[in-house]
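A single chain, nothing else alongside it, follows as structure tokens in the form predicted on its own.
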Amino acid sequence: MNEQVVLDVKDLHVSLPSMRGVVGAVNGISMQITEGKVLGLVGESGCGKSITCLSLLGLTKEEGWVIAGVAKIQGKNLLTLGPEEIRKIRGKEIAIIMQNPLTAFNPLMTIEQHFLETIGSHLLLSKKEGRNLAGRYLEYTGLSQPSKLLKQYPFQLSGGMIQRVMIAIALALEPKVLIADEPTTSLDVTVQRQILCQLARLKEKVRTGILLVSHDLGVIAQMADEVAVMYCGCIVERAPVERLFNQPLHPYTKALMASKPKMQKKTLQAIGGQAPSLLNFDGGCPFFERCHEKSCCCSHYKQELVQYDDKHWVGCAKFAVKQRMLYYEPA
């Protein structure tokens, strides 16, 4: 059975102007989100995950920013749509759960007003019908007394509650694509589990394709069907979740896996050094300076994903088609 691609991203670039040059925040990433599947996106803070998410919804079009590439949903390229066109799609076809929900809500508007504004921009419903729909999705996300909750303001709710309200708003229009940017940040493990269960039910019930961004490798291992590893605005490895965790190929992916806590009493292995500046990025290997496996060919390598085997892609000089075995001496 062929899997239907609901979001197809190809060669996405996002560049930001600065006083010292151009910052390449996202450098030519490509990925596909399929119906009813979860694509996990992992990487260090500052590697471009959130910028990628915001760019797909047209929320980064500031003065001077340059966004190039293709992001197709139902035949439309999200990156070339005007403000009115993207507004018709945002929320209905593609929705987002923000990393910090408290900053995404207007503190002067009640939860009901937030719901009705979002629903009313896409559906012709009366205020009563909109309120009933909001109450139904609040209950679906595990929140009790929805009629009372709708009258409250965002600052009156706890972090877990406001996060579930954001999820309820995102689910209300049953989008084809849901971007979840760190949906369990700063939440206790009980609330985390509830939110992850709701996302799992969503993909089963509505067949929504989910892009799940997280630092928590345990969450990714539990939820994702496929994982893309991002570093310095590039995707350096992509594979099915079990294969990536059991057989990581890229040195950065290996370092990420080695740095996660384990049940054994072992010292965590931190990744040495720091990420390079993305000013005037030249397209070379972004992990070169921190890599313990680098060789003489790495300094000339241009970052690209090559197919290692079925469904496993890696961007490393060791696995490049013409340099597969050039791994002899340290650089």
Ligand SMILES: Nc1ncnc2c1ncn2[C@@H]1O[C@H](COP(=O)(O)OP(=O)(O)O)[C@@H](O)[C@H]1O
Given for the second form:
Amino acid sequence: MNEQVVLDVKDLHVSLPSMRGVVGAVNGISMQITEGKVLGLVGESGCGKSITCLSLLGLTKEEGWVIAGVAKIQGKNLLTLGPEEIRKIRGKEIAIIMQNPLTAFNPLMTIEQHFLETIGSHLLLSKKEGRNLAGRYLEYTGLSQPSKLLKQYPFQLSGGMIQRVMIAIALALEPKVLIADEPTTSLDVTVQRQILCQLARLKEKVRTGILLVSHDLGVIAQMADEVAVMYCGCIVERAPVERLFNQPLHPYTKALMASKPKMQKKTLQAIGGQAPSLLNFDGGCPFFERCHEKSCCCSHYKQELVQYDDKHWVGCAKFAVKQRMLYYEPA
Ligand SMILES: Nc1ncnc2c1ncn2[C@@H]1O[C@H](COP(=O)(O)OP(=O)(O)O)[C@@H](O)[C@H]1O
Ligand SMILES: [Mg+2]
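Mind pulling up the form predicted together with the named molecule next to the form predicted on its own we just looked at?
Entire complex below, previous chain first.
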């Protein structure tokens, strides 16, 4: 089957001003989301996953923030669209499940009003049809008594319930692209399973292309077709899921895999050291200080992904040097 790219992100940069300088939160990432496939995005806390997600939907336009690059959806660059144009695209073309859903709800509107406002701006439905659709999707996410719930206000629901309402709204529109930022982190395992089943249904039936952000490698292993590993605002490795888990190449990915809890392992293996400050990021290898495999060529390395084989990309000097020795004449 022909694989169609539904969201094509190229060289995305997001920098934020701070008292001490410019923080490079996202430093030139590229990724493609394909119809009917899940791209998993993993990386430790603070590496820029949420900022990446929010930037794609134009939700980070705070004063002083600089967003550069291209994020194409059906020929339009999401990063340059005006507020009106992006509002038309959000929901049906591209939807988001945010990591902190409470901030996305208006405390003065009931759940039903949230549903009807979002659905109503994209689908031609009567109030009754909208209500039925809302009820159905609330049930899909494991919420009981949807008719009672629709009359309630966000503050009357628990964090897990709000998370599920947000998921139900995102799923109801059956978007072409879904950005799911830690969608199941605050949910218990049985509810998590229901949500993951719904995401899988969307992928299979509607052929939605999904960007699934999670720090849970088990969720990624179960759901993703391909995985991108993020570190300090850079993607350091990208490969099909099985390949990434069985043959990680980047020292950070290897360390991440080694820190996975295992039944037979008594102590967890932490990654030594700390992620560097992203203040005035210089474009070099961000894992340099913590890396056990570094060599003399690493200090001059400019962070970029090199192709290891047709589906596996890695951003490590070791592989870049090998590639250049194979393909380039030294100057
Ligand atoms: N609103 C904000 N203002 C300033 N800095 C922020 C803001 N949101 C996030 N950051 C910083 O940007 C970096 C990336 O954050 P985030 O994308 O939330 O990480 P992740 O989702 O990977 O845990 C972090 O260093 C964080 O402190
Ligand atoms: Mg986050």
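Residue numbers count along the first chain shown, from 1. Fair warning: this is a prediction, and the values are worked out from it, not measured in the lab. Note that the rigid core is defined as the largest set of C-alphas that superpose within 1.5 Å between two forms.
- Core-superposed comparison between these two forms: the CA of residue 246 stays below a 2 Å shift.
- Core-superposed comparison between these two forms: CA of residue 201 displaced by less than 2 Å.
- Annotation: Cα of residue 138 displaced by at least 2 Å between these two forms, core superposition.
- Once the core of the two forms is superposed, the Cα of residue 162 has moved 2.9 Å between these two forms.
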